[in-house]
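A single chain, nothing else alongside it, follows as C-alpha cells in the form predicted on its own.
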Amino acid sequence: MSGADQPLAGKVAFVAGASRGIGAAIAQALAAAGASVAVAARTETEGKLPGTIGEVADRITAAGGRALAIPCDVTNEDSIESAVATTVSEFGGIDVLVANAGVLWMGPIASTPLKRWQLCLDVNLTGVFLVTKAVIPHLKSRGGGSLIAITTTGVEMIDRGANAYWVSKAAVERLYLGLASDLKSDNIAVNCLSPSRVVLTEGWAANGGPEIPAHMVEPPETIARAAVLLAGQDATGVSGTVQRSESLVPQLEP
C-alpha cells in the first residue's frame, strides 16, 4: 500500500477500552492505516455485552494489520503502567492515545445513586486523566504526536437535563482543552472527538438507551474515520479543539 493509504504506517496507538463499540472501531480504522494497535480494555472474555479484546486484536490481524490485546482497567493506575509498559515492549514506543473506556449512566440526578455518579467519574473522567498521564512521556520522547478523548455532543444539550455522563465529558473536554496549551512545546496534538448523531453502541443498548430515530444514527466507520485523521496531527495541525466527527471528516480529508 501506498502512504496515502496507510498515514499512519510506523506510528504505535494505545486505544483504551477498544473491545467493542466506538474503540473497537476506531482500533481497526488505526490499524488498517497503518499503525500498530494495542487494544486495551478490561475484557479478556466475553460477558454480559459482546466483544473482547482478543476478538478485536484477531479482526486487525486478520486484515493484515498489527495489534496486541492487552488487558487494562483505567480506573487502576498500576493496570494503566503495566498495559502501557507492555505495548512501550512490543511495539517501541507510543505515538498515539485514543482515550475512549467509558460507562454509561443518563438516569436524572435526583434518581442517581451515589455509586453510579461515582463510576461515572472514576471511569469517564479520572480514567483519561490517569491514561493520558501514562502515555505522555512516550509521546514526548518519540517527538511529538496525538492525545485524543472521545466525548460527546450531549455536553452541550443543556436543555435536556443533567446526568452523570454528560458531566464527566464535559469536564474532560476542559481537561484536555487545557492540555493542549501546556503540550504545544512538546509537539503534542491534544484534541476531543464525538460522534455528530448517535452511535449505537453494545453499551448504549444494554444501558436501555432511548429508541433513536434512524436519521439521527451515525454509523461507527464515520467518527474511526475522524479518529485517523486526528491521529496523524500533531502540535503544528489540529490541537486544542473539540471536533464532531461529521463536521472533521470532511475539512481533513483529501
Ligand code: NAP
The other form holds:
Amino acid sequence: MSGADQPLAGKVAFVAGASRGIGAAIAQALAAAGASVAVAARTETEGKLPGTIGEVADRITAAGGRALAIPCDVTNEDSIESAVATTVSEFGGIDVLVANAGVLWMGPIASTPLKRWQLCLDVNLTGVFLVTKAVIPHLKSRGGGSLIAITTTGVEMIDRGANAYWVSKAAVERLYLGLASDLKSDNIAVNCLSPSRVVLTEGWAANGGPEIPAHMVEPPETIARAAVLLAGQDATGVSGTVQRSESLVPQLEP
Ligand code: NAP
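Form predicted on its own done, so how does the form predicted in complex with this ligand look?
In what comes next, the whole complex appears, and the chain from above leads the way.
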C-alpha cells in the first residue's frame, strides 16, 4: 500500500465507544488508513444490542489491519487508565483519540428523570473529560497528535428546546474548543466532529429514535472518512473547530 492509501501508517488510535455504530465504523476506517486501533468499549459478549469490541477488532484484523479489543467504561477513571496503559504497552503509544462513547436522551427537561440527566453528563461529558485527560500525556510524548470528540448538530438547535443529550454535547464543544488553545504549543489538534445528518445506528434504533426520512440519513462511512481526515491533523492544521462530516470531507479529501 502507498502512503496516500495509508495516511495514518505508524499511528496509534484509541477509539472510545467502538463496539458498534459510528465508533465501530470509525475504528475500521482508521485501521484501513494504516493506524493501529484500540477498540475500546464495555461490551465483551453479545447482549441486548449487536456488537462487541472483539467482533470489531476481528473485522479489522480480517481486513489486514491491526487492532486490539480493550474493555473500557468511560465513566470509570480506573477502567480508562487501564485501557490506555494496555494500548500503550501493546502499540507503543497513542497519537489519536476519538471520544465517541455516547448515550442518547432527548426527552423534554420537565419529564427527564435525574438519573437520565446524570447518565448523559457522566458518559457524554465526564467520559470525554476523563479519556482526554488520560491520553494527553501520551500524545505530548509523541510530539503531537489529534483529539476528536463526537458531538451533534443538535447543539445549535436552540429553537427545538433543550434536553440532557444536547446540553452534554454543547459542554463538550466548549471543552474541546478551549483545549485546542491549551494544547497548541504541544502540537495537538483538538476538534469536534458530528454527522451532518442522522446515522441509523444500533443505538439510534434501540432508543426508539423517530422515523427519519431518507434525505435526512447519512451513511456511517461519511463520518468515518471525516474522522480519518481529522486524525491526520496536528496543531499546524485544522484545530479548534467544530466540524460536520459532509462539509469536512470535500474540503480535506485529496
Ligand atoms: P450507539 O450505536 O449507541 O453506540 C454507542 C457506543 O458508545 C457503543 O460502542 C457503546 O459501547 C459506547 N458506550 C456507551 N456508554 C459507554 C461507556 N460508559 N463506556 C464506554 N463506551 C460506552 O451510538 P451511535 O449512534 O453510534 O453514536 C456514537 C456517537 O455519535 C455518540 O457520541 C452520539 O452521541 C454521536 N452522534 C450520533 C448521531 C447519529 O445520528 N447516530 C448523530 C450525532 C452524534 P458499549 O455499550 O459496548 O460500552
